[in-house]
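The chain below stands alone, shown as structure tokens; this is the form predicted alone.
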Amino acid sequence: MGTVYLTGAGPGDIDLLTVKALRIIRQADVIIYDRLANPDILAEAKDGCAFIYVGKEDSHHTLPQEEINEMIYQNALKYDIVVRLKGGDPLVFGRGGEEGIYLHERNIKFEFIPGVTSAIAVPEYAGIPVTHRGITVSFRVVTGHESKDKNRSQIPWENYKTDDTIIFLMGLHNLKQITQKLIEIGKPRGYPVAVISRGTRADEKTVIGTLEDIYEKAKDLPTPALIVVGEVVNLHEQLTWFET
């Protein structure tokens, strides 16, 4: 039996891959990778490394999660070093915990290799700090795409009346509902919002607006996209660096 490395690929820019992740990728016998992992990372693998794509897109999954879990397990029976390469960090809405539990139940050794999460890196590349002295001392990271298996939302909307920065991951297709919900709980219609598309990549694009108008401004942006809600968005003009 081999060892499975549940590995974060970072937010997109290959230079944000961690040193440990790169070292293990170069040793891998097989890499099972997601859509959001930069494909240039695969070029770092050794000769003879096998590649298996299990990407999930908005309306199409190559494989359901249960089959991905089993595929990781079966490859761990065949290979010494298995890399499960996941966009961002494997445990920030990445389902790495489910994969780890599946392996644990089958006595397969595994390790987590943290990745730079898009929740912080993407706003940073767009010149938006998630915290800033005098503006906000905390931030929340929220899924913008809840499981369809749940009968009701698990998002505690009433808790979001504070001045915390709120980062929604995978929420572009639910942007209208997100903004409406925040207005319903009392956020001002003019409250600042940013949508950042393809963050940290060469074609990154940031759209700035308010809860009232951001949907119309950003609805045609390509995914992946991240939503930032908070007064820190107003710092974008002064701190933008990557897109310029």
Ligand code: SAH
Contents of the next structure:
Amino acid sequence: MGTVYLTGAGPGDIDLLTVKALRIIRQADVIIYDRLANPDILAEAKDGCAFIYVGKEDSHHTLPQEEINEMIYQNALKYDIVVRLKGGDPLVFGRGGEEGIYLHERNIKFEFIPGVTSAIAVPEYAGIPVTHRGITVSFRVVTGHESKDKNRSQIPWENYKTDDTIIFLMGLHNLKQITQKLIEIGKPRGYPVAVISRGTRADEKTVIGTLEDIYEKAKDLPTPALIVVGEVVNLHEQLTWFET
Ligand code: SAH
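Return the form predicted together with the ligand of this protein as a structure block, the form predicted alone having already been given.
Below, the chain from earlier opens the complete complex, with every other chain and molecule after it.
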């Protein structure tokens, strides 16, 4: 029986892969990877390494999670070193915990290898610090993927009245509802918002707006994209570096 490495691939720029992840990728017998993991990383694998794509992005799963869990398990019965490669960090909306539990229940050894999460690195590449002295003392990372049932919001909107920076992952398709909700709980219509598309990649694009107009400005941006809400967005003007 092998060991499964639940590994973060970082947000896109291949140089944001950790040294630890790169070491294990070079030793892997099989790599099971997602759509969000930069496929150039696979070129680092040794000859003969097997590749399995279980591409999923947002809620559009190519394979249901249960089948991915089972596939990882079956590969651990077959190979010594199984790398499960995920975009960003495996435990930030990455479902790495579910995969770990599935393996634990079947007595398969596993390790987590943290990755650079898009939640922090993508705003950073756009010149937006998630905290900044004198502006905000904390940030939240939230799923923007709401339940289809409008009466059953997963997001405790009432908690978001504070000045915390809010980073919404998986939220582009809900951008309109998200901005409406934040206005409803009392944030000013002119409150700053950024949408960052394909962050840390060569085609990264940042659109800056307000709760009122960001939807019209950013709705057609390509995914993956994340949304940053907060006064720190204004720092983009002085701190932008990667896109210029
Ligand atoms: N585990 C990942 C997040 C998985 S959820 C991490 O730690 O980064 C997937 C969401 O992450 C996407 O819907 C998008 O909101 C965000 N995301 C991931 N990579 C991104 C990128 N390069 N640019 C912008 N958003 C990204």
